[in-house]
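Presented as structure tokens, the chain that follows is alone, the form predicted alone.
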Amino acid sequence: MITLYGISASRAFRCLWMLEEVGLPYRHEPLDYRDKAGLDDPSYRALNPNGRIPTLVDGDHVLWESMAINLYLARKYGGDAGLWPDSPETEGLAWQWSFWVMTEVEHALLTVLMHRRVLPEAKRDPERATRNEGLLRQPLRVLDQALGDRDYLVDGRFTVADLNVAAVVSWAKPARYPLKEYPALSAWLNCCLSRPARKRAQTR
């Protein structure tokens, strides 16, 4: 039995989405990133010495870091569902897009989300939010251009590449970051987020 530690209101969401896509039975342990006692529990630290979520336990195999978890799940269990790319070339593209969204988008978009919506009003920094909104324009243009002549990022279908990127870019919606100037990106994101597996993961 696979076990995933983490809540959907965290980076664990992308792993819950992947588990729902592959269709395997799994046990969900909704460990909250704000639960210091739970994160510092010796039994959990034995699994993840960083004291963070998510953590995946698959039999005797333990893995942390959300993108690594998703690439592993897609590679090991997602072939029949079409989630793993068809060739080494498109596999490389899946890795590329997964790393790209982490380095080019995630930090800036999370900063906007925190300072526009999540933090208490007194702790928000509007200038910091505005600065990071500006930093997002170039990477979002890159993604929009990549999707300009295709429906998905790799192999003409929804794969781990789309899931990993969409899970991060989806923060634009709660952050109220407008995507109207990125029409291909916006259409692709809506398509990804309409998937039943994504909706099931959101309720975990």
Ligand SMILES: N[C@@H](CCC(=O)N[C@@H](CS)C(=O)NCC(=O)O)C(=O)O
Second form
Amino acid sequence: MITLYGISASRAFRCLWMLEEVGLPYRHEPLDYRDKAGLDDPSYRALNPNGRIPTLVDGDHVLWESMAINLYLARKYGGDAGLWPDSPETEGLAWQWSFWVMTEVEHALLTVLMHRRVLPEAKRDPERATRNEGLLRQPLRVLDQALGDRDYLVDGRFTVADLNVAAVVSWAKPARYPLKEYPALSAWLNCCLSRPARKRAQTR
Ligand SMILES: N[C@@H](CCC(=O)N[C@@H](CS)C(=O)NCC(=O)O)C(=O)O
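Complement to the form predicted alone: the form predicted in complex with this ligand:
Shown next: the complete complex, the earlier chain at its head.
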């Protein structure tokens, strides 16, 4: 049995989305990142010594780090659904885009989201939000250009590469980050987010 720990309003969302795409039965433990007692519980720390969500338990196998979880699930269970790329070359591209979105986009976009929408008004720092908006221009241009002549990142269909990147870039919407100047990115993002599996994951 597969178990995924973490509420959908967190980085666990991207793994719930992958589980819904894969279509296997799984158990969802909606552990909240604000539940410090739950995260510090020795039984949870034994699974994830970082005390963070998400964590995946697949039989005896335990994994943390959301992107690693998704690459694992796609590789092991996502072949029939076309989620795993076709060749070592396009696998390499899936790793590339997954690492890229974590290192080039995630932190800056989360900072914009926190300081524009999530933090109580008194704790928001508009300058920090503006600075990070600026840092995002270059990587978002890179993604927009990569999508300029294709519908999906690799192999001409929706794969783990699209899911991992779209799950992070989707924060642009609640952050009210304008995507108008990135038309190819914007069309691709809407297409990824319209998938039924994404919608099911959101309501977990
Ligand atoms: N790089 C990790 C980050 C995990 C992470 O920071 N999760 C947050 C929720 S989105 C968390 O558990 N925060 C609780 C805490 O830091 O105390 C991943 O992608 O899985």
